[in-house]
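Shown here is one chain on its own, the form predicted on its own, set out as structure tokens.
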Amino acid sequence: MRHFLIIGHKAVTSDDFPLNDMPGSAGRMDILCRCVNNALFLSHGMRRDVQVHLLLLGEPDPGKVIRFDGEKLRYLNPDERSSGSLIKKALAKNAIEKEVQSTPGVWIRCSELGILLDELKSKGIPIIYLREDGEDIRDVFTSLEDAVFIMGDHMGITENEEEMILNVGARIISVGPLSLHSDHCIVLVNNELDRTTTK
């Protein structure tokens, strides 16, 4: 299972925010809808393999964790619109601590990267800290087919998100020189793993 864990710094964490205007009033919302978009289809399908964590950090109760399981994932498009859609629908549930079920393959709960990455961890889920001066990812893919891909939106990772990252051990890799935007790095990552787990 590949898991892609994006940080939303600004994303809302309420429902009343219009589909027509994600990247203004929802916190950059667009972003992340293409960062579900990009891990989760394929051409004519989508990917069963594929989990992604969405946290959520904006006004006005951050701290929210919505998950993506591509594996039972249903009325899911390929347009921002219908991931913001689910994510709208996941917001307006009572998030507690414990996941909550809002659609088909989409849930929601209260946490923060602190104890995600802990989660993780407990899990023996290998943690990859996507930055570009890291480890080529060419030299090491045969050991990511199952880990946790972080990575941050417009705003990046923080000092502090940073330090949480690698003190749980995350191994630093690049997909490149070059700083991209995170839905790309998520397409080169899939498509990486592609090369050596379809052979």
Contents of the next structure:
Number of protein chains: 2
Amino acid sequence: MRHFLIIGHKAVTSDDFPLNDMPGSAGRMDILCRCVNNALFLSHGMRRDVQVHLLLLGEPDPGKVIRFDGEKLRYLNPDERSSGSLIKKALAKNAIEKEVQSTPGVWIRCSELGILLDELKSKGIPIIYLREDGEDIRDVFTSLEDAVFIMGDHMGITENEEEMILNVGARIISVGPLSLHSDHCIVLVNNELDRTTTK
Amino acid sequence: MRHFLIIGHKAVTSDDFPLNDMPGSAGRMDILCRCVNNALFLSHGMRRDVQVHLLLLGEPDPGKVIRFDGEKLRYLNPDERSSGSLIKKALAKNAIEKEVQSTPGVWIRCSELGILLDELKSKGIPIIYLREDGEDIRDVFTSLEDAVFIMGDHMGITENEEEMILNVGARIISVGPLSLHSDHCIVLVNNELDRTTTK
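Write the structure block of the form predicted in complex with a further copy of the same chain for the protein whose form predicted on its own appears above.
Up next: the whole complex, starting with the chain shown before.
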């Protein structure tokens, strides 16, 4: 199972945002929507072995995690409004610490980065932090297939978050020589893993 | 200069489509919007060495080419609505055979695939046709930096188009073992070229 965890520092945590203004009043929700698309879509179908975890830290109720489960997912189309619409439906749920399902394959709960990292670590999932100066993903010969790849949004990853990520033993990996948007990085990670697992 | 040419078989050719329904009434214009984003954006800026050519073949006036010139481009944000909005502004122009500029770095004209291919060939631009069964892009050791990469939309490339593309001597290249959306292929091509030119 591949995991992608994307931190949306300003992404709103109530469902009253307009799908017509996701970059503005929804706190760059458009970035998270593109990450969902790029993590999950194949040309003719869905990547069933992928889980996307969106950590939303915007107002009014910072600290919500929306999980897209590729295996069970339905009603997702590739355009940004489609993933935005599923995010809205998740945010309309009364989120608690225990996950609740909003639409098939989409789950929401209240959580925070520290809890997420501890859970991933306790499950033995290798934690990969994507950063420009990391080890080249093409030079990594151990399997990354069951890892979680952590990325930020337009604000990147804060110093405090980075410290937490490194404290759980994350490996720092780069996908190429230039600094790219997170959704583009996801395409590159998927391709690299496809190449090692489809041979 | 890198070139991407994407064929939108149903993409509408008038400006009266709603930005709220680009997958539907705009003939999968959302695909072309994502291609524009993925071709042109870096994390902190624009790829100035990229040209995107969108060939729109939908109604009411099939055969319009919109060109995004990374060097001169302005007013483009990464969300789909932003590129959709620039496409709308281009389509509002009275397109003729000679290119006219609609907004900085965005040009439109009437044309068709055969004309485009002949122009590219006469300029000595290597023509690359992305297809799943092609030669692996990582095994291609000649430079692809100044090539044009041709892709389809949700309908792929028709038999007739493929024949035209191969008749101008296109090389068939693959970006990985799985069949991917065109916008994802563009990310992979950019990364491969970044790796060869940024060393």
